[in-house]
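Below sits a lone chain in structure tokens, taken as the form predicted on its own.
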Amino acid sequence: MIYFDNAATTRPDGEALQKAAQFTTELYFNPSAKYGGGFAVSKQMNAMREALLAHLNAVGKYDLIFTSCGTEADNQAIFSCGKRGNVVTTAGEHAAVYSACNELKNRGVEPRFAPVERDGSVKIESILSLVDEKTSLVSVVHVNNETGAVNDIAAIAKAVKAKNPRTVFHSDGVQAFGKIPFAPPPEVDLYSVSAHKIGGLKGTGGLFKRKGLALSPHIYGGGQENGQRSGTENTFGIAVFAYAAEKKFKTLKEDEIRLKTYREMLFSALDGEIFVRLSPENGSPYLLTVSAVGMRGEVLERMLWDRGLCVGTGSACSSKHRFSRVMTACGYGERVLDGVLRMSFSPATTEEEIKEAAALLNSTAKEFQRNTN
């Protein structure tokens, strides 16, 4: 099976799993326990927290709150900081941000959605036009999870702070962390990440929080994570996250260059009479979204699976709807929206897989055409 749905989830890294296994055997203690075993686990966990902070050059500048996933991290940022006035985000956000912002209407806060470009990116001017003296939070996705478009969140955050210095700036960095080089500038207050997008396990995520920023907990209880997120920490998941990230960041630049070459190789090999490109060329090298115009993407997805190629049709978190909300917001018509296919890669992706995938995509689409004409 050729697996090209890494934007949905990645295969857990075997070396990271093996290295972290000690947290299910001899280091299984609760890190909040006051005896030696608890202290040992707590010390290890803090070391892993520092290592993850270091990947973003954030040691001493940010705290890292461990969460159960990127969605929880997004929700904590939005519900903690979007408590008054209005909140500004984009029409191209992941459901974790988009739905949370819509929920704010029930809490007396006005959500404002900036339009996105055809490639899923957002212009600074579109964001700034919605920011005013009552804006409590701005949230802009770093890498669009359906098109791969990269937003310059450093520039956007700086412009937002220039217009309203009191506005908190958050970015969903789930598809960016460990995939593109980035170090958050001081204007970025909050940054969400997820372990299972880079070889970690589902059930582990994190929220980078600028030091000095007051944040309300989203989950109450025993006061873990310095009172920011109660609940016994998932030490095994955190360890796998840290070890997978350590491996991922070592080859980040080389992977970025190689996968960009593979992405372009794949698109060049696709039949131009069938597929149109929806992803920008300057987007994430990990993701290529196309449309087999006039065909049903979900049918092609199942046909490709039966032939040994796994692709997506958009965000797995929005798979219950016929048309992607994000791709609809990009302005495409139904014939394009119906045929959307998303191919997403990992460092394990090979050139041979790219070539074989292109052949399968072309032949499967042609078979679909023959069977429906």
The other form holds:
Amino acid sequence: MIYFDNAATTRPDGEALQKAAQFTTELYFNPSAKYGGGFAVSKQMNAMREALLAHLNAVGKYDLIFTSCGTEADNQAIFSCGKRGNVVTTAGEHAAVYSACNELKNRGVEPRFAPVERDGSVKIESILSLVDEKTSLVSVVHVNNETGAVNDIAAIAKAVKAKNPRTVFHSDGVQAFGKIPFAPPPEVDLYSVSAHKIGGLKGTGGLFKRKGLALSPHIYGGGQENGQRSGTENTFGIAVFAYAAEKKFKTLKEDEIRLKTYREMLFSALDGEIFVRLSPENGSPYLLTVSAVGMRGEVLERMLWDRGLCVGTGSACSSKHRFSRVMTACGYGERVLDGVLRMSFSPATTEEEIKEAAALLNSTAKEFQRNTN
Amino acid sequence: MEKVIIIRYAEIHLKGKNRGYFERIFSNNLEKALKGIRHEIHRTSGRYLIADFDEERTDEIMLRVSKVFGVHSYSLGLLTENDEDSIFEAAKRVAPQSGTFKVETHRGDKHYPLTSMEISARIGGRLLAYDYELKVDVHTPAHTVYVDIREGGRALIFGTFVDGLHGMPVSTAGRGLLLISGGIDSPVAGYMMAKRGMTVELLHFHSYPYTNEAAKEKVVTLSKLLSDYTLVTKLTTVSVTHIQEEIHKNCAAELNVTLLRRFMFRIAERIALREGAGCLVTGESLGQVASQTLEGLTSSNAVVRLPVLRPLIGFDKEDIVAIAKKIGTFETSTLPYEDCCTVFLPDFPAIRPKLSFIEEEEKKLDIESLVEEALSSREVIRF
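Okay, that's the form predicted on its own, but what's the structure of the form predicted in complex with its partner chain?
The next block holds the full complex; its first chain is the one shown before.
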């Protein structure tokens, strides 16, 4: 099977799993325990924390709070920092941010959604025009998970802080971490990441927090993670995350260049009479979103699965709704929205897979046309 | 003294010389319904007793009995010797702590030395003397203690009658094949036929990949819910994907649904005959959608010889919904998975398709090979 749904989740990295196995065998102790075993686990866990921080050149500048997933990290950022006035975000956010911001309405905070461009990115001016002296938080996704558009969050954060220095800036970096070269400038206060998009396991995420920023916990209890996130740490998941990230960051640059070539190779091999491109050329090299205009993406997805190609339709987290909220916000009509397919890659993606996938996409779409027209 | 569940049956007493046959099936059905829970079923005249059962699962047994057709009413009670002291001991346990009550006696054993009135008076009197909080009210008591004197020196004492489902025991009225979709209506239609004693086999048509696995899984869930009543634990599925594609490519768009339904009926009849079913059952209700007009129904009937039973034909949607809610299928039926793909839906389906036009359009298709091909996609799911 050719697996091209890596933006939904990746296959866990075998080596990372093996290296981390010690946390399920001899090093199973609770990291909060006061005896030697607990201390040993805690020490290793903190070393991994440092290693993860180092990947973003954030050691000494940021803390990393381990969470259960990217969604939890996003929620903690929004509900901790969006407590008054208004919160500015975009129409292109993942549901983890979008729904949390909508919930703010029930808590007396006004969410403001900046429109997105055709490719899913947001313009600095669109954000700035919504920011005022009452804006407590701005949250902008780093890489749009449906189109792959990359927002220049460093520039956006700087502009936001220039307009209102008291505004907290958060970015959902789930589709960027380990894929796009990035080191947060001091204007970025919070940055959410997830392990299972880069070879880690589901159930592990993290929130980078600028040192000095006061955050309130989202989960209360035994005071783990400096009181910011209670609950016994998922040491095995954290270890897999750290080992997978270590591997991923090593090849980040070369992966980026190679996958960009593959992405273009795939698009140019697709039948131009059937597919239109929705992701921007300057977007993430890890994903290509197209539309088989007038066809039903969901049906194509199942046909392709049966033929050995696994692709996504829009955001897997919102697939119960017919049209993707984000793609609708990009301004496409029903016929384009119906046919959205997202191919997303990993470092393991090969040139042969790209060629075979292109052939399968073309032949399957033609078959769909023949059978339904 | 022993805890028992008393089951009284409905309608079977009407069946004269066939009564033994009906009772055997009814008893088998009870056994099937209680499968997996320790219990014994005893038949006494006019009643069944569930005895020696796993008392921790009493509620579950009562729930399962509540779904067996042919049950007129049932009660949780005590089985005891029929001497006055034993009856009183049992009555003490059934009687309320306080409030008004009466004792009502029924004598199944007419040789018992006391009359019903005498038994009620004596047991009532002893209960009053035993517990001063109780008061007798023979007209509108808050509680009734029922004493049922049975043959063989036994008596049943209980406090409530729970109304059963009534109807006829399933598998006493032939076998039918229900066309089950993921919607609200078809499970209700199956329930209605099972209520009259029919064994309701299940057939589901899907059009994967135009419909998804979740839609099929939903039908399996519905089938399981329905099996509490029908005791049938098997679902046959058939793919009509290629048929839909061929109709779409070759025939007039407004006849899409009409033609597809004719194929479904043809396939269903073949499967019915193989499974020994004597009729098809559908959840159609007159005029509910374009294919359920009189002309639509006629066009489907025209391709089969087996009778097609449509127990919901005169029901309004809200009547059907009420039953679906009662039998517990409504929630599953309304899950948002498409059971037919909108890719093939015409803008305006024909409301009154003429048979001659339908047959003309159908000539464009190789009916026999399409039916055979669909039959070869047949899968059987047991649950």
